[in-house]
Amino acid sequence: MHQEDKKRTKGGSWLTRGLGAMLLMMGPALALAQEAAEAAPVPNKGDTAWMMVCTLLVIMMAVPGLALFYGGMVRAKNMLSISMQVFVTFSLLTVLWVVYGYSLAFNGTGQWIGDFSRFLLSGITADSNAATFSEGVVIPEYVFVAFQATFAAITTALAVGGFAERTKFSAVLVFAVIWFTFSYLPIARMVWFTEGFLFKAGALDYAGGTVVHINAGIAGLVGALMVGKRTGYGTVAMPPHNVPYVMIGAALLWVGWFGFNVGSGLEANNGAGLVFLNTFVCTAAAVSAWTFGEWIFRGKPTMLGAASGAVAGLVAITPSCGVLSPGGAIILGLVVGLICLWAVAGLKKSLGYDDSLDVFGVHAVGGIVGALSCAILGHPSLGGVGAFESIGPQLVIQAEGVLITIVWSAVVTAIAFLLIKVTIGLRPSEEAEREGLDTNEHGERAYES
């Protein structure tokens, strides 16, 4: 051998070998990298594309469910102003749910309301991914984002019907950003962010009784109050000038609450199921009792009657339909028809208060009914898959969680409208009112005779 070749040999064998203890010294470390690159969770195609029908469920419930449920409520000169209100309303908070509403309500540290490090959605691009309730499972940041951003927006839509018929559309708008930005995001937070204040107290809300319901109930009624009612109310017969609308916005509604409770699972999994089912038969129970109960006690039932008492029900199953049984979904719709019923039928005539559209009677009561339930019918005792291991401990943290959001809620209405009455004013004037809010407000009608 050369000694050329002789030397190529010996350099070649120590580049090798050093080589070889690199690649051994790296190798563990080689190893965790594509360990955890093989680990990170990448979002399932079929979760992603039912969170995306759910969402497009929920924009179905507020327009046109919503705004055909509503207008048909309310009398014919008033038909398109309320269906602006809900219109607009739902899309301008929208916009602001990515604006800021993401950021405060679900990032941060706090447990009462966030910051703005996702302002403009910063930070978030079409590879972040959200967190699922099932470890390892994911679903990309930006259809939750949407998601949560119907939910938002459709809970100040129901808000408005209670002060409908007399509230001007410029108050309705001011209304809509104070609310949702010092009423909805706190709430939401304090319910279903990992570190809210309510979430960490254990508080069940599977899918928006308290953060949607009850607050948008309570909003609702003390914005009736404050704006005061209809002219001619009590003394001049106000009823629905459209009733089928009323039935098709509803069963528009109860279609698109599949997406609403079942999308709040985040997967498409066998939990979905149950929820689905609960959904399903809570709202048809709590139909039934109205009907029934509307025959017994007032002697006819109404159409209007049914429509209310799928909503009620609907609102009912909201915050348990993940830890009910079938037959307590069942229960739980046939009481929830009739409290209501009786909430809308015989409490507002004793208390005289204009809620225009029964928000109150049916989100606000429908939502008690429906946060309690989720620790007594949740209960494994009484047929509930609840992970919680005594009844009442639970209807405590249950009571708690219902007391914060009607005081928070009340407080924030009562001064975002004390506001605006200070400002720009609430009501249209009397002879407007009497004429209807839609020549007025938007130089429009709903039908030309």
The other form holds:
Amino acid sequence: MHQEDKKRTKGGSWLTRGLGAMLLMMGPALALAQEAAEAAPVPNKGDTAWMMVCTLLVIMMAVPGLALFYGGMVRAKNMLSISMQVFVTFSLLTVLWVVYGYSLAFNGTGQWIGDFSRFLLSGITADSNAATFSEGVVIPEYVFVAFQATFAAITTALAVGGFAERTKFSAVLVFAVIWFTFSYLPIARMVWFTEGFLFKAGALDYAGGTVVHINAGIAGLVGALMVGKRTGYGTVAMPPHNVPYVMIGAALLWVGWFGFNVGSGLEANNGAGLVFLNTFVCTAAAVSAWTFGEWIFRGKPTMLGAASGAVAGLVAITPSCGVLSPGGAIILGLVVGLICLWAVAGLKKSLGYDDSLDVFGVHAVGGIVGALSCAILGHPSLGGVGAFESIGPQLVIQAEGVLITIVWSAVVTAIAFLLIKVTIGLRPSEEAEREGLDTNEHGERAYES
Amino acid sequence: MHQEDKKRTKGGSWLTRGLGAMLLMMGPALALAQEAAEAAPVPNKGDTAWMMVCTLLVIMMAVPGLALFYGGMVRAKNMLSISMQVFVTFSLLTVLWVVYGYSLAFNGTGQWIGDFSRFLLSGITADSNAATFSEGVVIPEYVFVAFQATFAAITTALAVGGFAERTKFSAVLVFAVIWFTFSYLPIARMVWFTEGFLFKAGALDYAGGTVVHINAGIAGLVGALMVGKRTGYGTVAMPPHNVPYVMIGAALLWVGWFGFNVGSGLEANNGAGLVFLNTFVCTAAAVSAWTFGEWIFRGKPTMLGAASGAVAGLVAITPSCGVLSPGGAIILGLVVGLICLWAVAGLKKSLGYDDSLDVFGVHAVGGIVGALSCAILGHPSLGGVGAFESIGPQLVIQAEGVLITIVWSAVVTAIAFLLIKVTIGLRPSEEAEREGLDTNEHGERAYES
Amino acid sequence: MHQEDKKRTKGGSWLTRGLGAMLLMMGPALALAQEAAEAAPVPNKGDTAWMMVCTLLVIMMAVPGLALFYGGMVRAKNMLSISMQVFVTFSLLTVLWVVYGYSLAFNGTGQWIGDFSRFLLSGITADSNAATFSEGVVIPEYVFVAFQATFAAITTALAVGGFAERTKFSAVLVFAVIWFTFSYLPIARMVWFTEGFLFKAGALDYAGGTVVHINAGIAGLVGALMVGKRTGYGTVAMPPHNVPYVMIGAALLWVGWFGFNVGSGLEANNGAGLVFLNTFVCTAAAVSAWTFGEWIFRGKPTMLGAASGAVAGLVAITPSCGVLSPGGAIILGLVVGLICLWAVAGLKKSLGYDDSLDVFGVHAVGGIVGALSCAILGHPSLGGVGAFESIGPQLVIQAEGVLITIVWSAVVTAIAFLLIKVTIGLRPSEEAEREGLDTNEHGERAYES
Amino acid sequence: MKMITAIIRPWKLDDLQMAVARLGVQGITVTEVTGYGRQRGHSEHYRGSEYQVEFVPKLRVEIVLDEASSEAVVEAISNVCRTGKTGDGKIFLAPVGEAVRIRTRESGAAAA
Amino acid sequence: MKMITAIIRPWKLDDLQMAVARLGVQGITVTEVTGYGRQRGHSEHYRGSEYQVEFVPKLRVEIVLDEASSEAVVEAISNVCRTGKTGDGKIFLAPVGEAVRIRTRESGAAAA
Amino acid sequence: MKMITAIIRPWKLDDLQMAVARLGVQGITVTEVTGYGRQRGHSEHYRGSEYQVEFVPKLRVEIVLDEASSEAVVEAISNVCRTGKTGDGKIFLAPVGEAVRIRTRESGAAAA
Ligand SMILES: Nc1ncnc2c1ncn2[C@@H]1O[C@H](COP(=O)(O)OP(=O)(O)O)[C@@H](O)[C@H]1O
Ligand SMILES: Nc1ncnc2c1ncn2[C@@H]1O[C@H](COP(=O)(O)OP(=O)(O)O)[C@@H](O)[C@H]1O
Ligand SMILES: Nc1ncnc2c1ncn2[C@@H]1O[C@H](COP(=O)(O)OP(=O)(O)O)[C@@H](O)[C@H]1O
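To complete the pair, please output the form predicted in complex with a further copy of the same chain; the form predicted on its own was given just before.
Starting with the chain above, the whole complex follows.
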């Protein structure tokens, strides 16, 4: 597999990179210390600098970005609750990633999961390097470990938006650990590791449309269903308590997402430029689409809508940022802006679930649109730079990846919540929920005057 | 022209870079794919990484930076209105930049405006590179496109501060599209394209003192005059509703501005170090000057003042960051801090216009101070590194650039607002304005408790 | 000394880098223009890009990071007061750093302090380079000047948290100038300059555990004692007025701290990867430790606690980020999270001082834990990569560095506050303090509705 | 006419509103307040510091209505707002001399 | 003495203040409140969710004054605060037994 | 019973609370308000703009208590809240017909 990849990228034309990136995504895992020692490639400092920047951008996406994006949307009495869920989940999983996550996801030979041979990163030193998608180009392995840690940690933090405002902090943390271990790690391996089922099938997912967004979106939805609706949902108004926070959060997500998407290429090269521009312009188009869509269909364009549009665009371009042309990215942005608007308005209403922060409507739906768009807008006949032959078969492969992720994530989430329900319990008392999780779960209030 | 430039930079001494940067600013436009193919220079990964960082820094300046800086200064009832104006203007123009802006500004041979040959970036691929100011040094053209997109988009968003709190959202968007097309694009071309009138005249503008700040500042002022004062202006108190937001916004502008200024050099080289330090220390000096100025002249040093001082310093160093010594940058900061304080206090009061967020007093006035400072503090006799012969003649050239920008921007803005007035109208009803644009234009409230 | 260092790093094994980094920290000061001219090494653009990123990250730590972290913890009536103290102190000292600070800290031959030969950076041009810790590797000196400026400026801003909410703005600024000149500059020189007492002693301090955190923490404590308690302290509740700001601030400190720590290595190389990962995971572990610690010992896990834990972890890893393994960093994070929790709860209560924002409990205590950890967890027998022989003697050296910093900083702070007390006075009237410093010192209110 | 002023727990507002609406109350004015009462005495931690929290968030609900209905409304409010724990709040009744509906200039009971 | 309590639209405060100042009113106390009344019933969207908004932002304006001037003031307030659309608000009048100016200890009408 | 409504400077609340607690007052309700009075007239600057500040932040403190103690409490409040400068505030006394403690249904003086 690795061989074939090398051949491909050697072909030289950047056009092949779209697919190459996908297929090679697990390359780093093969860059064992010995191997590095043989060929002894030295990391380019521009790549190293860029990958460190990308890593801290993804950290900024989570804290404070996601905490604010989510926090602004809940009621004031739950502001600290959701912030804590994001902040502590992110921190805890970063530790677990270093302890066993990296080893299970990117080491060993299993096709579903790795082994514990790099427990606590044993065997890795500052001299270790990880391969990139270009032959002979490496980056420090510690940087790769840190970069991947942020993906694992933010994905799980995303999911908690589905059952926000009504779940016990302890339940959220237990869910996070279980889901990270049994859903994130295997799916990351399936999609990004050479022996993974989806990897072998040729599914395209540049920066995590399936692994991150569909995965988290489904967990959010299933969690929302299992935890049940917020008390008063449907009868009591639950407006966002601080829309400026939502705006700040969305903006920081936008800025940070360049680390997420461009960093997934592992190099600061010409291909990075395309990914960068696509991430920029697809988001801008989705903001515009949601804004005008709301204006036309609901009467007024809202800030909450524009912010949601930004996230929808970012989600959709995540899997496809390496295979679309900037023109294709604009089209994708316009389309996904409208589809996600429909998902959180029409679809959600008709199905009646209480996905508090629309993790499903934005991340799962946007992720599906993005994953499928790879096969369509990514095709050279539509201006794309994808290296697959024809649209139809690739669309089937993409759909397969989407479906497997949906099922896997749903099952793991359901089991996790069942276990929590029968052990420590999922929800605080109704009184505590109505009074607010901030005071009841955390003994704090967000604002004092 | 290009030849001559090359000779100059070949001279080798960094001292010539100040002017070189200005004269060569349009270099990238010449780096057509064919040319790149001939010489086949490969982008340095450090440059590519840096330019991507710079681009995302400018995005962060706009959202959330500018949205917060402006948003904190309006009344609570208009917080989302101004945020939306910044957020959506920025997004929409990013899309338009990719669709036709880049082609019109940096392509073709016209001296006022380009052509549509790169409509939707046709002809550019991930392999295309753009030239920098150093011979044989290139960066990925997609990165250059993204970097320049942020300039176009943030400039227009800056202008809306002049007529905030009283203009319809639809009017703002229509203005943005017209002004971007007929004022930003031609002025960017005039100043930064080799055939542009101001470029030929030798005007120094490292990162956009004329193109960005004077341009936007004049548009803000003319807009303020044409839209008319806010209802109650002068009788009702209109204090900033959230000064911490102003502080956060100013701070993010400061951080992001390094991308703006240093990125304009297109390389992570030694010259970048000077631009970086100048941007840092001029701003710090302007903060100090405004703070102490207020303390002395108005009794108390305010946070709003310190934040305004930061922006004034950043604006002033924008055109001159490449030709001043750090000592000169400190002097410029001290001077501009006091001048802009006077402009938003004394000048504004005596002229009586209602430039809501002082786009004129800070951006136009600060931009003029900065543009002129190039010719004075930039001269080697005053420690500068500018490559011009003597202060007097250069001052005339600088003044010429300033004047042309003022007139051009004013005319385009006036026409745009006239057109809007007679078609869709400029202002909401007085009742809607008094109740607040958030609920009336956007159907939202910023804060709920 | 320099010779010996070179030998060490030449040894090639990255294992020696831990100590090497410390000993060589002052290397840049030796890179005089002439020397650079001889060998004529050219900065690597990846390094230059990275160091500019690191510098702006530290700026972002201060404004808005620290301003928000501190601002959220004070009462609403003092929000602008503390923001101004951070914003203006940071700006003023940046200017003073360029005027005389850099010259005094990194120039001349004195072992306690430098000279004025680089007053206003005279003699430095854009072509000047500063040496790094690797032979033949340099970065633009202007970038080095800017990077170091941020350290000086943020350190002093940190200290003001100790006596927040009760000190006159003028007193704070005078303190800042005195303390920067007589405490920060000499200690920076002692620890980081080849002739400095602590440098010679072999004390390990990768990124400023002593120079920055213990130094500032002690100044905060001594200031708190000399200024006296806040009126009503102990009887009136003084809850943080905006915990989300504390969260945002802590998150931006986390993100920015990568610039602080990794940037201290001056290169984007493999060693940077270790420092990066350590900074990430130690912080994540400290967040977890404080959260669970509070949960167990005080009943509920708070957002304020998680945010404090993040800062405690960041402080502790600062001196030791270059010598610990990621596993060691996790242990350090767990330990420091619990120790600082005890310091701000148990210790503070029993001693009864009013260190408003726990500069002592978090920065001094965390800094001491971190400084000592170098000698323990940094030892190869415990997985570390420190280049010292055995734990015991190194622990003594570390303790020596800690003690000297404590005494020096305490004495300078005490003298500074005494001088201010007998001249312009330290505190506003009790009435002004109770009404709030925002209106009384700055004529502003943070929030209007 | 009477003005009923009820100081209640914030999260009881929805219940209160539904209960009084059922009794025909057409207008309510709500203010965020902080209250000091017997409920005080619990302590909060901010990092290390432990404070006695004297003032806790409450809502003040005001309803102007004719005397006839006031008793039933007071009864309804105290029913839905009772949890039995300290801090449930108080209801005060005070006389109102006149009421005017701004929109229509109606006055008296028609305006309440 | 009387206390006038007016519940008005927030953006009418400036008009109200100028109108009553012209009638010699020297003191006003203003509170941000939310009101439930006939104006309810419009719905707001948050992303997809559509909610009935029950409580809308209002200001409560309190003025203590001698009985003689109260009628004119009520008249003035209802004039400037009327838009004719539902939600204009109400004015309540209640008796005040005593008023004390803290600064001077003056009491009675002198303190209002 | 009486309701004492005191409009005071925000930073005087702690003093007030301690003073009235000493007199046996068991309950207080506090609202953030803005007040217009003689204190107006100082101007504030926002960047260049200079505005007359008409409304300044105050607290409204409400205490319901039996008539007997009201005089002493008014006295105590005006003592601790006086600075002698304009803006010290006012105290109003109004009759309260009934008081109910929601938790226990106690009413009358027992509920105040
Ligand atoms: N005498 C009073 N005057 C004004 N407000 C009061 C009075 N007594 C109680 N309150 C208000 O009622 C709230 C609840 O009273 P509290 O004594 O805590 O509980 P409970 O009524 O259940 O004993 C207080 O927080 C305060 O806002
Ligand atoms: N009976 C009442 N008691 C207390 N407040 C009331 C009462 N009726 C109305 N209000 C207040 O007056 C506001 C306006 O009343 P509403 O019925 O919406 O409009 P209108 O008076 O024009 O019919 C309400 O939002 C509420 O705050
Ligand atoms: N007649 C009044 N009705 C309602 N509130 C009043 C009245 N007079 C004063 N107030 C309140 O008392 C506050 C203090 O009054 P002010 O006239 O400024 O000071 P002083 O009472 O010391 O002369 C005002 O801000 C206002 O909130």
